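Presented as structure tokens, the chain that follows is alone, the form predicted on its own.
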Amino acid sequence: MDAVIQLLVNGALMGCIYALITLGLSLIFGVMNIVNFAHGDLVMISMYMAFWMGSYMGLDASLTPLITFPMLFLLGIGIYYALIDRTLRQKYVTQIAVTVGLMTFLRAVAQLAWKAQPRSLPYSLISGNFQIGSATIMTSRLISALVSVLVIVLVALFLSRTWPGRAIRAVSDDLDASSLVGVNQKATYALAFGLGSALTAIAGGMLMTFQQVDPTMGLRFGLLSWCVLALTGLGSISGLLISGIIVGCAEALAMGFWDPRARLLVVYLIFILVLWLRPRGVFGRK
């Protein structure tokens, strides 16, 4: 029982970070209906940027999002205007080819800049652990999970309380009606893609406080985020957090009681079952 509790705690903390990563993907897919296969590689690039700032600038990984967030926001807007805007009216095959090409490009850039070997930072301000009952909790994972939840809440408030956020929701619900009330479609799309990309900067910085990164890391986070999104559906931010915790706990239990190599297998089984039994997701409103 102690082992189960420990695994569930670890899985729940990682699940909060998965939910944050998926929130950015949900914004992009929900607003523009673009299948962005490069989303996980943006997380990987964010982790490498945190590693670079920690190694050569002496900045703690947990503080790097203060710099990388605006950088990834501008990168996302640049990607939108350079690539995505040109494919919105094209067939899905073209959109998939463009995002897969971007994924491959980002992975190649990471290999050229940082080589193929895994990289990690030796120290973080939020290192350490503490005991609660029989569970040992890493301080870095706990703070990363709390930051992820806080950011998710702030994004939910942004979408519900501000004009740009309401414009994003309006374009997602009804593009034609939103245009009639003065919403600039192209600017709103760029904002959504930029914000979705920038959220990976926060996740990447937090992840680098307790784990390593390599150029293939984007594949794992990309597939995990799609699994969480499929489980959630579109339109529910609270459901996104619950789904992230479910996926994180399933992954942790598979690693602890079956085989570490089977952790993604369990996640994909959940993905297939959800698509089979409830294609719109468990919590989605559309």
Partner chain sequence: MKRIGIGKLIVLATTLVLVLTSCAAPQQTQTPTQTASPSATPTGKKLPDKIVVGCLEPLTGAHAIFGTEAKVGMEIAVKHINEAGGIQSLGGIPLELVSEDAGETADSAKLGAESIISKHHPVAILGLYISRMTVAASEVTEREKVILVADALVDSVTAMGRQYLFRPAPKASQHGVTAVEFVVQTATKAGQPVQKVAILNEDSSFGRSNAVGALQAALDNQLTVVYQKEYPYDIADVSSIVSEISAAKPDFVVHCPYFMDAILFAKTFREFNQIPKFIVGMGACGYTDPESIKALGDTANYYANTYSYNPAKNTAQNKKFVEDFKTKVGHIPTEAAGMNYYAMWVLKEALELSGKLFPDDPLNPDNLRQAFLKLDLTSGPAVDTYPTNHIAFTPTGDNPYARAVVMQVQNGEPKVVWPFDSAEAEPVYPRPDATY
Contents of the next structure:
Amino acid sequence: MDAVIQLLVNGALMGCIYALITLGLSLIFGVMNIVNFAHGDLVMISMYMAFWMGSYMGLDASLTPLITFPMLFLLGIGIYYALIDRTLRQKYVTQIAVTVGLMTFLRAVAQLAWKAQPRSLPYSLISGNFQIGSATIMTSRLISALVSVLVIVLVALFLSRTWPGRAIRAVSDDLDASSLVGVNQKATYALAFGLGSALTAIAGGMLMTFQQVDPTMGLRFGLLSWCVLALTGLGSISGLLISGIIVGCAEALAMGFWDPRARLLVVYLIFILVLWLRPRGVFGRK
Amino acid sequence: MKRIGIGKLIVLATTLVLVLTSCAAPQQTQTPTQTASPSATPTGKKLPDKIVVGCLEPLTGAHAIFGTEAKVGMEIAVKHINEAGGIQSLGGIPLELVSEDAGETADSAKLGAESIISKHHPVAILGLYISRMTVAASEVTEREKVILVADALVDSVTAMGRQYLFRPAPKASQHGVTAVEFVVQTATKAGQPVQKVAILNEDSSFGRSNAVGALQAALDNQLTVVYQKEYPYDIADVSSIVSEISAAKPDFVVHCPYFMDAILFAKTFREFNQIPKFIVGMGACGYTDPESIKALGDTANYYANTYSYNPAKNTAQNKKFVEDFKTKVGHIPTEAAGMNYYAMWVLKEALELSGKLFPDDPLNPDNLRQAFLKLDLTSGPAVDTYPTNHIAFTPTGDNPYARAVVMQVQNGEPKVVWPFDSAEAEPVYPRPDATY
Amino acid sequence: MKNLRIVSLLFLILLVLILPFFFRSNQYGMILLTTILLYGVLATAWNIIGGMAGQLDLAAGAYLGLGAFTTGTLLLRFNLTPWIGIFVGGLVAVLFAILVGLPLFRFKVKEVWYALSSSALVEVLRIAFIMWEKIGGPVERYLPNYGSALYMRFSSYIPYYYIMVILLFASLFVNYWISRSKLGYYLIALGDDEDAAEVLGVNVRSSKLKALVIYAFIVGLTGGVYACIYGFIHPNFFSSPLSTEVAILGIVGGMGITYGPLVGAVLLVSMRELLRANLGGQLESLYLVIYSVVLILIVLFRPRGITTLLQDTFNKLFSRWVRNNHAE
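Please could you give me the other form, the form predicted together with the partner chain, since above is the form predicted on its own?
Complete assembly follows, chain above in first position.
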């Protein structure tokens, strides 16, 4: 029993981070309907940015998002105007092809800039552990999970309470009506894409407190974040957290009770089953 | 869309032809070896003015970590060999290194092997590192009779029956055995014999070969295996594995990481703060690589790892290599670099021997193969940088005298701690931060 | 006009058939041609499900791997020659396609979700085969050494090249034939607008399933040959990068155009190989930067495929030629 609790705790904490990674994708796809296959690689880039800031400015990994957030926001806007904007009127297939190209590009550039060797920051300030009952909780995971929850709540508030947030939702609900009430559609799309990318900066910073980064890092989070999104369904922000935790726990239980190799097998099987049985996701509003 | 127009067909045909011919064009150029100027040999037979050696390593993709370092090791070896006067038995011809990226798949490895051979006609190729790429490329080297000095450690690489494949470095299962025996001996020496072992490896053929060796050694030493798991190297979080290991309470952990996962494990062990008496890595990479130590900081302390190369070997040749590598890259040679540095010297010795035994045609692949099989080195630059003091090859292409060394990180520096007679420091055992 | 068409078709066939004679002594040229054709076959087969039916399938690696493992295992276990084994491999791929396709199309998994779920399938199979020690496992399984025609293990690439040529023409023909058949019209209709097609009486589910099955069979066949070319089987044959690449070749070449994906494969595979062979050794990943930028530019400026650019250019030239001839 203790083992199960320990596994569930580990899985749930990691699941919150998965939810945070997916939040960016959810804004980009779920709200704006832009297909981005390079999302995992944006996480990789933000981890490198965190490494860069951390090692040259001596910042602790957990603080790097303060600087990398605006950087990734600008990068996202840049990517939007350079690539995505031109594909909006095309089929989703074109977006997939362009973002797969972007994926290759980001990986190759990362290897050119930082070499193929893994990079990691010194042992973070927020590392450590404490006991609750029989479970050992690692502080870096806990704080990352708390930050994830906080950011998800903030983004939900941003979307419902602020003018730009409402503009994003308006564009996603009804393009024509939103332009009638004076929403600048292009700028809104750019804002959403920028914000979606910038959110990976927070995830990247938190991951760097206990992870390392190498140019193929994107593989680990690309399809996984789509799985979380499929489980959530479109348009639901709070559902992300639950789906993230489900994925994290499924993964941990698979590792503990079956075989560590089966971890993604279980996650992807859940993903495929959800697509078959609940194509709109479990918590979707559309 | 529904009709094949003539125009479209012709366009297709012309594109096909144009692209294909432009692709094939580069190899039409003759190589320097072909247009060689005569240089003196004992019999007066014409020899090329340089000996071309190919470096075919994964320089991009998931395995680039190893390939890029290996290439630097080869470059420095070629420089040193040429500075020392080239191949003396052939009148001092220098070596020339040509490199190509082998990508990360069997197709790119095979394409790379064909392209480097047809373009440069190398006498030998070093590299491939990854076993499945070695399988694909060695089929080409075998057909073309080009010597392949492999640095893929998976046991089965030399069990394919390849005639022109040689592997100087210790094979993977040897690493597993070394890791276990090192801990058993060190623990006994420290007066705290070990009973229970946990074996952990990443799920590639390399990880598996290591684990098989470790398991065998554990059985031979009457240890109880309390935990054994394989995991995918691209794992995102290992806290579940670490918590399970601590529940199994082994005396020590033998672990074959891929590379970056070692960093994740070390950080998680520390944060979880359930640390066994000893954690030793087996196989090429992981805990004691300079890049890992840099990435881990003080968390790297007391981790040990087997190593196919001994950077601390106290010989002039080795010190020179370490110095040059440090100036060029900024840290001590990684295993991939070290293995290929001595591999190049082994090739050099084989060329020397071939020049002596077959002065008529020293570069003939069959003669060179004979020279490899007749090699019996106990001194010289190759041995000076090799983990043991004996290099020879069995007909399958392995060196029966190959052994790995064990390095331990002490105060942020990787130190050779085993075998005891050639160690530069005493192993710290058990780990001072062990919790059970 | 019709005669000219047949003449140029014959010209193309002849060209492909005699191409090896220019590369006789050049093994690199031959493996390159074979690899290009291999990707050409995969992309052409993909065109049926991806181009015509508009289902962005990213599971080529799954069918390829199944074909390779079936062929390899039959050879290693039962000493069954790959000449039969590849067809069994194709059938296994078909079975798997039906098994997956039925629920996928029954539950109307579409567009991005179809793409993602097919991509997940490749990974599922890869992991399953790594864990299935009896057939797969992490260690490579070697096929018999080359030099045996019975085991389809040739020491030269020329036989493989001709096998690929046969597969290529077969899949081009299947493409062409489907595009003129009722199934083809159904597929194109449902690729454009699934709901509208359904209203018009197209049996969407069975049409899609037929397309998937044909595609899986060709890729499964190719997978068996793939294993024989490379001489081993390993779970990494279930490769998601390869699957994505096949789809990209199809998209870049021109979805729905019979020979579009082939043009895409010829251009992109040879371009990447040129860059790899000439830049990869010195500048490492720089060549991938160049490759990806070219890829992005092609897709951005020719979203309907590079083949349309060639067509337009040709049509312009051709109509000018016709005009000039008439003027005389």
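Computed from a predicted model, the values in this text were never measured in an experiment. If you superpose the two forms and keep the largest set of C-alpha atoms that fall within 1.5 Å, you have the rigid core. Residue numbers count along the first chain shown, from 1.
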* To do: Indicate whether Leu106 shows a C-alpha shift of 2 Å or more between the two forms, with the rigid core used for the fit.
  => no
